[in-house]
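What follows is one chain in structure tokens, specifically the form predicted alone.
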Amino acid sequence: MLKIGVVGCGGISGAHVPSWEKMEDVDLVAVCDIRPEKAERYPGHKCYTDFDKMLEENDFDIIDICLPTFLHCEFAVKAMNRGINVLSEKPISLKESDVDLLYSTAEKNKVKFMVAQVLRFWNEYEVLKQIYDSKKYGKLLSGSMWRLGGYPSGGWNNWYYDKKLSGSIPFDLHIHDLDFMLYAFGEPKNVSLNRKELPDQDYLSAVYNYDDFFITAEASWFKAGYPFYMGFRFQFEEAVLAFERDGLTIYDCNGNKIKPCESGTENESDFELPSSDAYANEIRYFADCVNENKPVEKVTAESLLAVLKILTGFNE
């Protein structure tokens, strides 16, 4: 049974924690953040302020780091040079040298790490892949996708608000769709942006030209409190496939509407998956790579690099 150990207890670990307290093959032995009243939300585990501590005290075969985004290579590199096996959310790092040093310290103690990445891990995004793959509607072409949303509140010592330490949009949230392209599609041959910046408010339109075909995404920080929506709209030659509020619709050119991720629907498609949870479909998959000794290619140092490269030159 492998062991695990979660740094970090804001927001996002409300999405790790309880992945890994439904899966019978692993046991969450402890929960760590410098807030303990952080870590008590999670009760049945044991809490830590200290990480140093929690590593001495316990052997951990999987640390996951859900900390703010400027403390994942350092905890990271802590952990694997104790031998231990790592899950950091994304992004990887802000800065692109980072890339090596962690993936160098993985393979020089033998451990295993991957950064969370999840929209490759999210059915909806899956469907949309092997239908490119399959070219079952023909070629892609155009697509748009968006992750919008207001400015972030709380966070520890207001990090989001210091684009030193979070990266602001870029890396916070258009990293989720630009890494999922890169992915899907490979590299662009170009990209385009316009932005909007101000001190209580960020968003960011860009347009990533590839040979026949060109995406159009939008990321936001608003200063009004608009609720956080994403999703995307891709233009086949034979298809329109929708992911929107009511879910992933295909409409295809005879006019059938297809829903691929809800099961017992009319006009099921070859694409059908059963509706899932992301965050426990990545975990999941790097405990069995773990488990069974399997590398780690769902998520790979060549792809973070250059989705770094390109966010990199948003903040410049």
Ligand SMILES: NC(=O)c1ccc[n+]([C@@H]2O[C@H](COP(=O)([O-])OP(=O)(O)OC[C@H]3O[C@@H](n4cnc5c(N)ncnc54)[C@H](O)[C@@H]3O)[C@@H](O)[C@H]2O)c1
Given for the second form:
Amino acid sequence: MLKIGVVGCGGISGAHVPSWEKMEDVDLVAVCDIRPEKAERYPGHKCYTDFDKMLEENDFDIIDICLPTFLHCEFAVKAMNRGINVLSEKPISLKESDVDLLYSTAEKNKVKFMVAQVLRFWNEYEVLKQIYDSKKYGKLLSGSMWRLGGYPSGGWNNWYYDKKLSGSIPFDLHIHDLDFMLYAFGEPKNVSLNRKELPDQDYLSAVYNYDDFFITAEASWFKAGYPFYMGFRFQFEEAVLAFERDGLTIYDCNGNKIKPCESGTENESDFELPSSDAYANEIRYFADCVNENKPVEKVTAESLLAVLKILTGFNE
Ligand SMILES: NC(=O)c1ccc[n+]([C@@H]2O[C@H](COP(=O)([O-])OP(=O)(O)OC[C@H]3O[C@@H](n4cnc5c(N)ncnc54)[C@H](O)[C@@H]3O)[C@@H](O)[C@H]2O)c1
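And the form predicted in complex with the ligand, for comparison with the form predicted alone?
After this comes the whole thing, all chains and molecules, with the earlier chain placed first.
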């Protein structure tokens, strides 16, 4: 039974902690947050306000880091130096040099390290990758991805508002779509950026050019209660693949409307993958890598570095 500790019990822990709790082959031993009331939201586990104390008093196989971005690297290194495998929320860091530090620390201590780039575990996005790889609907012509919403409220100590701590929308939000692009389509030839950045709102629209197609991606923290909306639309020679408010749909050139992530629909697809909880999937994947001593192949240092290189240019 793998023994797990979670550090950082704010917003995103609400996706991680229940996933660990539902897994039958793991024991979520302890949770830690400097604000005790945050850790105490998860009864049935030991609660700590001090990460060092949590590490001293327990044996862990995996530490799951759900802390604000600027603390990921320091806490991951500390846990790995104690021989503990680490899963960390994205972004890995705002600094490219931390990628090397983290992977060399993992290697030195013979432990596994993974950044939770959740779109790689999101079935609607996986179907898009499979359709692209298979060429079932011909070549890809263009794509559009979006991740839009209001300024994040509720982050601890307003850390999201400090660009030096959060990296603002390039590192916090747009990173998801960019990471998926590199995973699915490889590195783009070039990128052009338009951005409107004010102290209390931020919007970007970027165009990534590949040899035969281009992808436009938007991200926002608007100064408005705009409801969070993520999705994509990809134009292939023989179909449009759209992940919109009504789920994923393939509109093919014969007039068929196919729902590959819903069971029991009329039109069958070669790419059926039921909608599922991507956070649970990524956590399951990392636990399996640790349990079976398999390499973490789904998220690599090279792709993390390539993403950080592009995003660093966005904030210069
Ligand atoms: N994958 C996703 O879809 C997704 C979504 C949201 C956030 N995130 C990422 O998750 C991370 C956390 O974001 P969040 O929205 O949960 O932030 P948050 O501010 O809501 O939560 C962070 C928690 O860490 C605690 N904390 C701060 N310093 C600490 C310390 N030294 N020791 C222990 N606890 C400490 C805070 O009290 C807070 O409760 C960020 O890196 C963010 O980019 C990912």
